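Take a look at this single chain in structure tokens; it is the form predicted on its own.
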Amino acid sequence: MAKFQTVRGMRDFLPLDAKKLRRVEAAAKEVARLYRFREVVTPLVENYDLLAAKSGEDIKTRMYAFEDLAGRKVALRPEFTASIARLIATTLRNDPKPLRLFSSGTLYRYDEPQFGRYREFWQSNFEIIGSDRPEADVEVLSLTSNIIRRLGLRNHWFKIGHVGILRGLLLEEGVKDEQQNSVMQLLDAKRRTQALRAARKFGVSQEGIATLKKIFEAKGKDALKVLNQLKRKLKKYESAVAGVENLGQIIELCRDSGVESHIMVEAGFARGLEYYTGMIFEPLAPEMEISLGGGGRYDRLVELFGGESTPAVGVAHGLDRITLALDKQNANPEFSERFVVVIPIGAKLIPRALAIALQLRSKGISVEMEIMGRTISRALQDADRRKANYAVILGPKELKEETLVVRNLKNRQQTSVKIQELSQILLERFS
């Protein structure tokens, strides 16, 4: 017999890690409520020139791409924007702007498989489409850092740059887009001297190369001191100056309006997807050293699908890395459920049983019922084994009074209830 495992890059996930993942993303769930985001539901599939249009080289590189039975190629989705972005171009083009969405789900990209990175992972994904102002974009750093927080991961800090920094610098110096991309995907390898090479190689002048370099330099969580001291380096450079004050603009705002993260200004910091065009961001935890996520302004995205010149900054989390950071610092909670076992003793006594299970599994109460006829004493075996905080036991004596055991697992007492009251007890000493 042929012994099958998972594909390389990809998991099951057993019981206790599918709960884990899940809180996480409950929890992204209930801050896009918060803060009234709508949910879309997008394919996995979509077509090839879609994903790639602005993906970067080294995605492309990595998309699970094939043709299907109509010879068309198409992929599966390596992150949500793309897919995003060609909603707002046609089904809502026409939608009161800001938009607001949310999708969470499976992505797929062909990396090599490592710790918090793999082929298949977890995102939550939200977008704000339709403005322009860096209030917009501090909506989404703190909807990130609330996140965070309400699962209770300590220390978390964000990585924080700006495109239009390099790409202001690289465009006074004459540097082509699709160069530029070229120079920022260096970068995001953290591949710094080879991108000083590329842009020497593309005509940027011994006085732009040295500005660059200080720009790699220029990183500290003092914020608007690191900006300030990046003006003076920059003034040569209008674009790149425009830049950094609106970087400046964005962190201000998230200091007086209470944004509980810190914030690490990189000024070199790149990230691969090439549609980005204002500030880009990462949240990271000391015990990773991968990001917890990342996102960040991408204004001319939607137009490259056909739609309308449109404004827009987003952000995904790595759902599975987020649940990876709380193993890390032990903040996943002991997840503990009010649990039944109904055990009915003798094949009559069956359907009493089960009724008795759907009356309290509609008081949110969860229950197994005994489906395996085993004896008394090993249905307790099995109920103890399973962590249930409860056994109920209904007997032909009991049922003749209406009344039935109830038994404590953990103390192992047991108390004689009627079942009509049976709800109102067990929820009583839950609470």
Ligand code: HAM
Second form
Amino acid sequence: MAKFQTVRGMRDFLPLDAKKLRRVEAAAKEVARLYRFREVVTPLVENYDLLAAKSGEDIKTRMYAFEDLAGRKVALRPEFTASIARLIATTLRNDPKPLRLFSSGTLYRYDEPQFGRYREFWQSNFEIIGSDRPEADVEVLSLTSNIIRRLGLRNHWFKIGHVGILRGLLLEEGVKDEQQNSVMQLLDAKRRTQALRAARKFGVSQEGIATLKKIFEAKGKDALKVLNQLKRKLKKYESAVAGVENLGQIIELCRDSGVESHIMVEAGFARGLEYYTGMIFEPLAPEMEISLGGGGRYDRLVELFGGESTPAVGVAHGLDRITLALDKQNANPEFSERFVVVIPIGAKLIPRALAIALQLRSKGISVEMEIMGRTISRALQDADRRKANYAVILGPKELKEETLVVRNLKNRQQTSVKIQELSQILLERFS
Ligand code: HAM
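Given the form predicted on its own above, what does the protein look like in the form predicted in complex with this ligand?
Below is the whole assembly, all chains and molecules, this chain first.
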């Protein structure tokens, strides 16, 4: 048989990589606890139509879609939000709002594999359902900031915009929803010239095109100033102005409440997913050209899936990309593990050695039992290589006196210890 490799775009996580990834996930889980998001676990396989409804052209064409054996058209989830909106429209329909739901796991998109882009990747996902108020948006920004900061990633910032600004203008220029989607997709791909051309084709006036260009120019660190200037330029387009005002409120609230991430406003910024209706944002880090996450407000998705009209806002963090950014900043910690090896001298002592290993583990100490039948010197060499802290050596002579030898593998000092006192002594040395 041929030697198999992983399928293109799929990765194995070897122990160190798995540890780094799980550390990032653990930070997200801890923040979910602190912000009172409860975890839901939804299926990897969903109805194709559910996932395709508002995911946008780009994701839609990259889904792992197939027919199951009964002929249902299904797909591997490319994101969590559609599944959560399905839950809200069905099972959780009558649950009191707001709901704060958290998920984490793998997602699948047939993207072109490259740095930070895989076909199987990880997200932690947070959704707040049932509030249309800016403080809900701020909670989403705040928890994202919290995760990034607690992981020790330096110099990140949020790129922030508002779908209502561009869509508001297009709507007032008579551009239909579907046509707006095409313009937004082009903007998401940063193809501004084509976006303007499409807008012109869809009937946007000269003045509208000139205003769109002004929207594209509206960006900068001094977010509130940028937005005030933009508001003046947009005054003909009432719903676009409403978008600017809403974004201003959110940013002001972030500033006043001490959300510590830097905010860069960019009014012409769009995201690929089509369900967004309000604030949108992406956390970024200087070492990466790609976003570490993405989120925003989507007030009409639940309704589209047959639920009641329910405002919602959320974010997904790309756990792979955050891990990469931490690597680039050398901010992933050294994972030093504390463990002991238990080595019996001779086959007769194996049962007692296994029992001692069991007893140590019951006290919370990690133990690797010698299971290769090696000589003591080989077993010690191996323990060094594995960076064990202590070796617990059981010899027949010592056992007669209910003692054994504890060898410190760093300074090679050996002490004789009463078996009864072993776990206590190790715990003290570890603390
Ligand atoms: P998204 O922008 O499509 O949003 O994905 C969020 C994050 O997932 C990206 O910023 C990136 O970090 C990571 N990601 C996406 N595709 C890949 C890939 N091929 N390889 C590695 N990482 C990737 C969503 O998924 C929305 N559901 C977010 C959301 C939640 N909006 C509201 N609620």
